[in-house]
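Next up: a single chain in C-alpha cells, the form predicted alone.
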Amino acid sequence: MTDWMAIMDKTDTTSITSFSYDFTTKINREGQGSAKWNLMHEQAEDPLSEGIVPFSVADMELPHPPEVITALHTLLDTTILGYTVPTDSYFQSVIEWQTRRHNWTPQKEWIVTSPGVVPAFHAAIRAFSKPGDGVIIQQPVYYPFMKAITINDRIIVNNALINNKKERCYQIDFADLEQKASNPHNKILLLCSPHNPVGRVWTRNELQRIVDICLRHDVFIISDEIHNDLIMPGYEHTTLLSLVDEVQAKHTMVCTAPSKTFNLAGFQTSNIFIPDADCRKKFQLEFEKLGLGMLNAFGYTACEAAYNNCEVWLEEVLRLI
C-alpha cells in the first residue's frame, strides 16, 4: 500500500498537463465494490490515512478512455440488451489491433471469446492434458498459474527463471526447460509473455527457442499475453503465433484481452487465438461443459471501441508510466 498523494506532492507534474486525456482526476473507488480497494481494507491492520492507494490487483486509478464511455452510452440508448454474440465488426477490430500493434494478422476463425484469460488457461489445461500430467511454469510467476494447475489435478513443474544479477534481469533456463519438456508426463508449458511479475519482454530468439523445444517434445504452449500492449520504449513484444509455422501452430494458443491495456477488467472479455481447428473444438468443449457461451454485450462494445478509437489514449498512458 502506497501513500500516492504524498508521492504526487513531491513529483513534478508539469508534464502531465501536456496530455490530451485526463490523468489527474482522482476517482473515489471507496464503497464501489472494487476488489482492489476492498482487499486493501480487509488486510490493513490499522486504520488507513487519507490518500493511501493499493498497489495490488492490476487495474488503474485513471479515468476511463472517454471513447469507451461514449460507445457504452450509445449502446444503452440504441440497443436491446438481449443475448449478444460478437459481430463481424468486433472480430475485425480485434484482428486490426493485432496487425497494427503487434505486426501479425490472425484469421477470424482462430478467435474464441472467453470471460477472461484466467478462465481460458483453466479450460486449456483441462483440454490439452489429463489429471496427473505435468504443466511447466516459470516461477516467480503470476499466482493464478499455480492454482489453475493444482485445482485441475495437474502437477506443477517449475522451470525456474534465473535471476541474473549482473545483467539485472531474469532469464530462461533453457537447459532445464529442455529436460523438463522431454519428460513425456509433462504436456503443457504455461508461458507468461511478457512475464508477470519480473517484467521481461521475451526476445524473438528466446521465444523461438521455447517453440523449438516444445515442438520437439510435443509440449503444448499456452501463451498468456495479456500485458502485450503495456511495453515500455525500447522494447517490442513478439506474439508467439507470429513465429510458428502451420505445424507448430497446432501446438500453440495465445491469450489476449483489452482488460489490462484499457482498464476494462470488469467486462470480463478476452480474445483467445487458436489456429488449429481440432484444438479449438477441444478448448470450446471445456466451456460448454460449464455452460459458458456468449459474453456480455457491454464487453464486446467496450473492447471494439477501445481497439478502434483509443490508441492515442494508450500511447499517452505509456508516456505517463
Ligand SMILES: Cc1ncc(COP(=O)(O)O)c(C=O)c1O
Given for the second form:
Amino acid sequence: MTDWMAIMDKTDTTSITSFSYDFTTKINREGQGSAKWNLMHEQAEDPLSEGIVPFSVADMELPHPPEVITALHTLLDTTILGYTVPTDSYFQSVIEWQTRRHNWTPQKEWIVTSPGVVPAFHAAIRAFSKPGDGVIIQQPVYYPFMKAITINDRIIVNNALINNKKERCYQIDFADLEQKASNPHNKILLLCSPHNPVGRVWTRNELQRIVDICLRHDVFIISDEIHNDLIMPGYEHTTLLSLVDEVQAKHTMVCTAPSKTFNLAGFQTSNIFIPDADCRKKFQLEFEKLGLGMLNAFGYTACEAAYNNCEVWLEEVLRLI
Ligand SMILES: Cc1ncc(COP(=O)(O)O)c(C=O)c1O
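Switch from the form predicted alone, shown above, to the form predicted in complex with the ligand and output its structure.
First the chain shown before, then all remaining chains and molecules of the complex.
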C-alpha cells in the first residue's frame, strides 16, 4: 500500500464519499506515456518494487472532470479538425474565470495563447532582455526557471528566499531584491506566484512591495501564476496585474493556464496576459521566430469547458486536498 493510500484509508471516508465527483477510481497510467510515471522508471537504478509512486511532475492521478470529456466528445463528433483559432466564447471563458475566481478583469486583446507557461517565459526572457543580462529569480524555485535563463544566455541572479524556521515559512529578502533590481544589468524578475516549491501564496502587501521595487528600477516582471487556482482555505491569491495601473502595466505580464487546476497539462494550452501593446508585439515576435502560432483545437475546447463548467469540480478537489 502506498503512503497516500494509507492516508486515504485513515481519512474520514464519509467526507470522501460525500463528493459528487469520482475521486477514488484508480487509473493505471503505466504504458500510457505519462511523463511522471515514465520518468520514475527511467531514473530508477533497480526495478521498482510494487507500490512506489512518483511525486515529481505536478499532475494529479484523478479522473478528469466529466464536463471536459463531454465537450471533447462533442468537438470530435461535430467539428472538422482543421487549423483552429480561439473563438470569442473561448476568450470570454478566460475573462470570466479571472473575474470570478481572481477578482480582476483582463481585456480580450491582452490575452496571448501559448503552448504552455514554460514556452511563454522562455519567449518573454528573449523579448525583454538581451544575452548577458541578469534575470532575477527567488530560489529555491521550479527548476525550468534556471534553464530558461541559462539556455537563452542570460545570467541567473538569485534573490534567495529566507527560510524563516520560527514562522515555518519562506519569506522574501526585500533589501536584497532592491539591491539586485537596482543593478542596471538585471532586466527581469521571473516571479513564481504562488511559489513552487515553497508553497507560499504571496500576500497583496508582499506583491505590492515587489512591484514598487521593480518599477522603481525598470525591471520587467514575468509573473508565473500557473498555481493561482490551487489555493487552500484562509489564503487569497492576488493577480499581479490587479496591482498595477496602466503605465505600470507596461512592465508586467502574467502567465496562467487551466493545466494544473484541472489536470489538463497534456493539452499544452495556456493564457498569457500582456496589457501593453508594444510588449505584446515583442513577445509574439519570439513565437513567430519559431513558427509558433495556433494551438491545438482540443486545448481550446478543454480550457473553455473547464472554465465554464468545472468550478464545482475544482471546489471539490480543493476540499479533497
Ligand atoms: C511554476 C510552474 N510554472 C510552469 C509549469 C509548467 O507550465 P506548462 O506546462 O504550461 O509549460 C509548472 C509545472 O509544474 C510550474 O510548477
